[in-house]
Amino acid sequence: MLGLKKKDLTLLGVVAALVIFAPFILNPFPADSAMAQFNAGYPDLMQRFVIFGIFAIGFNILFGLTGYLSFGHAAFLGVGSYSAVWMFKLLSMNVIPAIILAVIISGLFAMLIGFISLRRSGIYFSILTLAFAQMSFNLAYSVLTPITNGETGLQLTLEDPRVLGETATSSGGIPVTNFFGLEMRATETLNLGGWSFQFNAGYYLCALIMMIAFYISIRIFRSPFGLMLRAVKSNQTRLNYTGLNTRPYTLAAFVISGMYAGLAGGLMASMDPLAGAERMQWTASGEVVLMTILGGAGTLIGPVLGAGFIKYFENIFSKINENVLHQWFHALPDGIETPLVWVAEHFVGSGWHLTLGLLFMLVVTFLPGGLVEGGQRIGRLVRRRGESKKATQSTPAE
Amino acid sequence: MGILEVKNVGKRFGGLQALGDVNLSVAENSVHAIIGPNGAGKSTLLNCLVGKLIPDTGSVMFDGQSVLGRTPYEINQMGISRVFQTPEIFGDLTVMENMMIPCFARRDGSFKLNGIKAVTSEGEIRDKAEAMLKDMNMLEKRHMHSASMSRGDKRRLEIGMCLAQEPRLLLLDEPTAGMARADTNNTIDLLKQIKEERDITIAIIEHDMHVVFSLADRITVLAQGTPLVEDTPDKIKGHPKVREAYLGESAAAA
């Protein structure tokens, strides 16, 4: 079905189920319980999960398949965001033209940067992409202020023309982004006992687009084109002596992953119509590298897991503060509680990067294949245990 | 006029004259061996043929066209495939995937790059790759990770990948270097089989005299960047200058 083998189809189905039921899965604790702060099932965060999922899926097509490590992918994300916001300012508040323009412009931008950067490989390629991304950031931050609105960031105003839409709503406000009338911020809340589950229109649009993006990525991985990209990673010398110029292949992969990044940027702007230069900064480029490696570079599902993992930490761990820690440890005697809180507070709140860094080090050291490898190891362990149990059961019968 | 004509080729690396004045003519459908002591310029010569190095002087003509100034992939498209001293294969891929790549990029008459077009004809490519693996006696290893194979199997796969492109000239750079005796003999048998079954010209650089004398139709002896003598294997064996310069006792043993 869909031109996929059974294994890939199962994976696609599992991801689809996870994405559809995310509002339930991410909200395991009742709203008024002490654990409620670990709930991640609110629209804003769920949107970020899938948007960064798309970003990482696209990055993985370049890094996972060809091995070319780009340190400038945030530039494409930023370009996508700016394009989308301009579409909201000039055309209409419908997200579809905005997303399409975001993908096209970032694709063109990726073609330009890729054409130059791909003349080199290895560390030189990484440095070139990093340089281009920082250049884009600085251009957006200062030089191109008429287009990007500099450090304030590009925002919607009441003076925007919006040719196909309305400049302002009847009540005098700025109109909101919509999908043919369906507002992106529209949210249904389902209260079930102590739980409250939120279903957001914007999230489900992002989720649908992520499923399409994921499906395309599976097809690319399994196609002869994907095979050629893996061959680029494995041995460029042999490819050259097989009569193949690797440049068109790597450039195609670069442009595709740039378009994925632009799509993510366009979606970000569609959920919240503003775009700032900080989206293009090198830390943002580094983040997607972390996501891909943490989840498992070169695997299909890895980047999505990595993106979810990092975004969860960023949003949940950073919210835990000293007061919360005191609440947790208040059963302990003061002499123990105070130092314990003092140690722990460095790993939460604004110190969440420390926790992430430690986890990243652990994963890279012990699970070079990322979270996916961890999952595979657990799976193998369970299977082996199952088999040995069967073996011990069958022994008496013999 | 041979299929490969090397005329007055010279190459200098700083103060070292790696190739002096090399003239070489490889006849079509023959096996031509190039031998010589270490530092004789054998590998430099080969690199000049495939576009990795550009000679300072002279010309290299393949089938009436100059190869100079072309990139390695363009030269390959002209019909020259190269086997490396250390097998260059796609170590991360399976044997089958390794073989599929040259099948996508196959020469038919003129070379067509059809890696993307082939999306529609993947089944056909698979059949071709399987047929080639069968020829190489590797069909049962097709799901193996190619990096985990023995040196001899890697070499066999590499030769198969080169042949899948149906080249007119196959260049082999010490194909049995670092191999066990059994693997060496297998490689000799494979090359003999290729020579008999296919319309192909083979140029081979080799240290192992046993390999050279069991395969070559003609031998060029290279010493200090210039050809010393070129003749048939029997004549080379008895040639006093060659014995003195290079062969020593090993020719008598072979």
Given for the second form:
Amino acid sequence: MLGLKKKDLTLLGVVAALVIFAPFILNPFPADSAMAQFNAGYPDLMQRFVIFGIFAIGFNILFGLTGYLSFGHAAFLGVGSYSAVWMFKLLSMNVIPAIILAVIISGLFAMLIGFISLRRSGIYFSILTLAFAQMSFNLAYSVLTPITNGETGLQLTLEDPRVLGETATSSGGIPVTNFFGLEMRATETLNLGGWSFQFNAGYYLCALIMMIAFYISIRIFRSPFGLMLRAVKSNQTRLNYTGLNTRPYTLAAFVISGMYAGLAGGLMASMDPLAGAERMQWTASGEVVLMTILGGAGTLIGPVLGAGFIKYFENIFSKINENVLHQWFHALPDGIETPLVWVAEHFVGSGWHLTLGLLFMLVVTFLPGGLVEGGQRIGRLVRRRGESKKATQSTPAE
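Could I see the form predicted on its own next, after the form predicted together with the partner chain?
All you get below is the one chain by itself.
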């Protein structure tokens, strides 16, 4: 079915179930409980989960399959965002043309950078991509101000021509992005007892596109093209000695990966029509590297898990401040509460990076294959225990 083997089809089904029921899964605690701080089922965060999942899936096609580590993929994320916002300004507020343009422009930009960068490999390739990303950032921040609006960022205005759409709403405001009339910010809320679940149109559009992107990545991984990329990662020198030119394959992987990043950037602009140079900074490129390694480089679902993990920490743990900690530990004696809060506040709030760094160190040290390897180990342990239990039960008593 869909050209996939049973294992891959099952994996696709699991991912589909997770994204469909995310509003329920990510809101496990009642809205008025103390643990509601850890709920993540609100539209903005769910959109980030799937958008950065797309970004990481694309990066994994390059890094996970070929072993080429790019430190400049944020450049394509930024180019995609700028392209989408310009489409909103000039054509219409429909997100589909904007997303298509973001993918095309990012692909062309990736082809240019990849053609030059792939002349080198290893650390030299990584440095070249980082240099291109930083040049792109500085161009967007200052030199190309008429196109990017500099440090303020590119955003919609009432003066935009917008050929195929209204320039202003009936109330005189700026129109909102839509999918053939369905507004991306449209949200329905379902209240069940103390729980509140939000269903957002923008999230489900992003989730649908992520599922398509995930399906394409599976087909790439299982295709002869994907096998060739694995061979490049295994021993590119040996392939070159056979007379095979590997550059077209690596360039194709680089362009596809850049188009995924552009797609993510276009979706970011579609959910919030604003594009800024900060999306091209080297820190954004480093973030997608962390997502991929943390989830499991070279695996299918690993980058998605890594993206969700990091974005959860960034948006949930960073909001836990001293007041929240005092509410949690208020039942303890002052002599214990105060030092406990003092220690805990260094790992949450503005110090959430410390917690993420420690977790990343533990994963890299004990789970080189990322979160996917951890899940596989747990699965094997459960199966062994089940088999042991069945063997014990089937042994006849003496």
